[in-house]
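Heads up, the chain below is alone and in the form predicted on its own; it's given as structure tokens.
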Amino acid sequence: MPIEPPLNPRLTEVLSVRAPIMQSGMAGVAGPELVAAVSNAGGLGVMAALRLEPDVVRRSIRRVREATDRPFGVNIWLHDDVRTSPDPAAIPDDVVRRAQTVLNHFRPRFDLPPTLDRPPPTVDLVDAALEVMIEEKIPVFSAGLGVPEPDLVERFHRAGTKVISMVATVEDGRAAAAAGVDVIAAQGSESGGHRSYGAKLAEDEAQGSSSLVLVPAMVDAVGGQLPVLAAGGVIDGRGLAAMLALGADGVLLGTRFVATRESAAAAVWKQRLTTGVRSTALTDGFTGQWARVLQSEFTDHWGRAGAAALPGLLQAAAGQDLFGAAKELGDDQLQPLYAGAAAGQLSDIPSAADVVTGMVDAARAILRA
């Protein structure tokens, strides 16, 4: 039997991947397990970095490349907020106060002590994780939340590593084509997690534009440069048929990982995404940046109360007991259980190289009809 060309020759050229499939690297899932399953599976597979020391980085990518010997990405935040942490000692009381307040909310569910306290600071890592990706050669750094520098840029390519910039504006992702990037992800509303955006907006600005609006665009500027690749409410292969036939070159999935065997996921988590009602809602609540996930006792809660989030990740540090003891615990109502728009359409948990080929089948299908 003759072996099908790949549905997108330029992705392949650019990035060598058989399936024009990209795997979102999100923290608490994309570990070295499904990120090699995605690519050996013939997509590119993106591992987790934020937060993460620089040695457990390296040891990481080493794990993917003892698991792959295909293309594979590493992924992290060049958010000003994030690359550079804020200064506890310089948010005002008031706004302090009344994050915490809402912490304290549901603190004695889990026998936690109330307090008013500021978050403790917390460590710069992107810079020391840029450095060992370089170091490392890695195939493909995915840059989130933040368009990078062309210096940046240049470092990577000098080590042979192509660079992938996820945007949510045609603004940016012209920015993005401009510092030399190779591809272009641009993140419609729909998707879930975080926001692409290097600085924090106003909640109705961060929405952004629908994949329906934003992928035309973004191809329409920058796609006679580089290859676009859509994200946002593509959950299957017909979502997959529907960014090419809009001049896409190929997709950016993260719900539908999420919702695999090797994610690193918890339980609860995948089983949220498969079964009962899904609605999402946008909160900053529990990182202080802007997050698409499974609406929530906590998320209605941060909505009425209008406390304002803390900048950078001093949220996440604010909130850290209250939102690690509900995962130890399973409390699916007090922990980011991140999740796109299209999450309803999701029913089962199946290997991540059966997603990659499932989605791949579909596609054809569709476009051969």
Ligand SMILES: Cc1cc2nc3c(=O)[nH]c(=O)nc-3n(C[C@H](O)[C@H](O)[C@H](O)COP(=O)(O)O)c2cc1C
The other form holds:
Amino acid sequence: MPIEPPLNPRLTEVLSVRAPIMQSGMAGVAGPELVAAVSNAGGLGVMAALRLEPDVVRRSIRRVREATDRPFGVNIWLHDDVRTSPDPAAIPDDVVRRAQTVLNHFRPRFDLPPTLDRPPPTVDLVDAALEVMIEEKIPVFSAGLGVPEPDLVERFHRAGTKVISMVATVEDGRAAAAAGVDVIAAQGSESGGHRSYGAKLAEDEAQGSSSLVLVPAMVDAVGGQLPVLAAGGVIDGRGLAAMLALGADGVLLGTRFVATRESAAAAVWKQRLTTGVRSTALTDGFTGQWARVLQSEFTDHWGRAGAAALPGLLQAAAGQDLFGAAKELGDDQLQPLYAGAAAGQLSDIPSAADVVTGMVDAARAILRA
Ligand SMILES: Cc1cc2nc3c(=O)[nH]c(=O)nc-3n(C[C@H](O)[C@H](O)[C@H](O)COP(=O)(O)O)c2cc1C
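Given the form predicted on its own, state the structure of the form predicted together with the named molecule.
Let us now look at the entire complex, which starts with that chain.
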């Protein structure tokens, strides 16, 4: 049988992959098993390193290498507020009180005591993780929430690592291209989880542009220089074909890969993504940064309460007892079940390899027709 040419030679050449499909780094979801499965299927699997101790990052990279000889990536956030924790003592009393009062509404559900306490400062693990990635000479570094500085890009390049920058605006796409990155991933407003802005925006600005609007604009702005991946709302071959038609060189998927067999997401998350009510909401109530999650009692109540989220990731630290208990007990209303706007279209939990090959086959059939 003749070997089909790659759907997009430019991307497959830069990243040495066979399929123009990248699986997003996803904290708590994209562990070595999922990453290796996607890479073995010809896509680019990306491990999430956020909030991992450096020795865990190193061990995980080595586990991926044991499970695949294909290229893979590691993702971390670079946001200033995420790297350097804001000082909890500097937050005005009433801001802490209002945020904790909203969380107190739910604490009795898990027999947790109410509190108006300040959260502890979050620990900066980003620099240590970056050092491990450079030492381990990973094939691809994926930078989220913040455009990498040119000298960081240069250090990765010296280690033989390609750099992908996740961005949600054309301005950040231009800045990332100027910083020397190898690939841009443009995240439309449909995207699940946190989109990559360099700093937290006001709620109306954080809504962002849909993939249909952002992707061609990004292609026009930087596509002449480097490959552009489209992220947000793509879950199948139709989405891949559509994004290629818009000029993208490939796609980056999060939500679809959460509901796969190899994903480390909890069963309740996979089940909510594939059955029942799957509306999504943009909220800063779980972490302090805007993220798209499955709509829940928490997102409704937090939105109505109108309290300001604590800065950086201190909101996550403030609600750690509550969100942690919800996770432990499998409660689907009080933990962040990150999901993109296309979650409502999912109805199965396939293997990651079936996602990659099924998308390529379907996109080819559409593009041939
Ligand atoms: C469960 C989940 C976790 C995510 N975690 C990260 C992350 O750790 N780093 C990152 O850069 N983006 C993260 N994202 C955002 C993705 O990079 C991407 O923008 C998004 O998933 C694309 O939209 P889709 O979910 O519709 O495929 C996450 C997304 C999801 C759904």
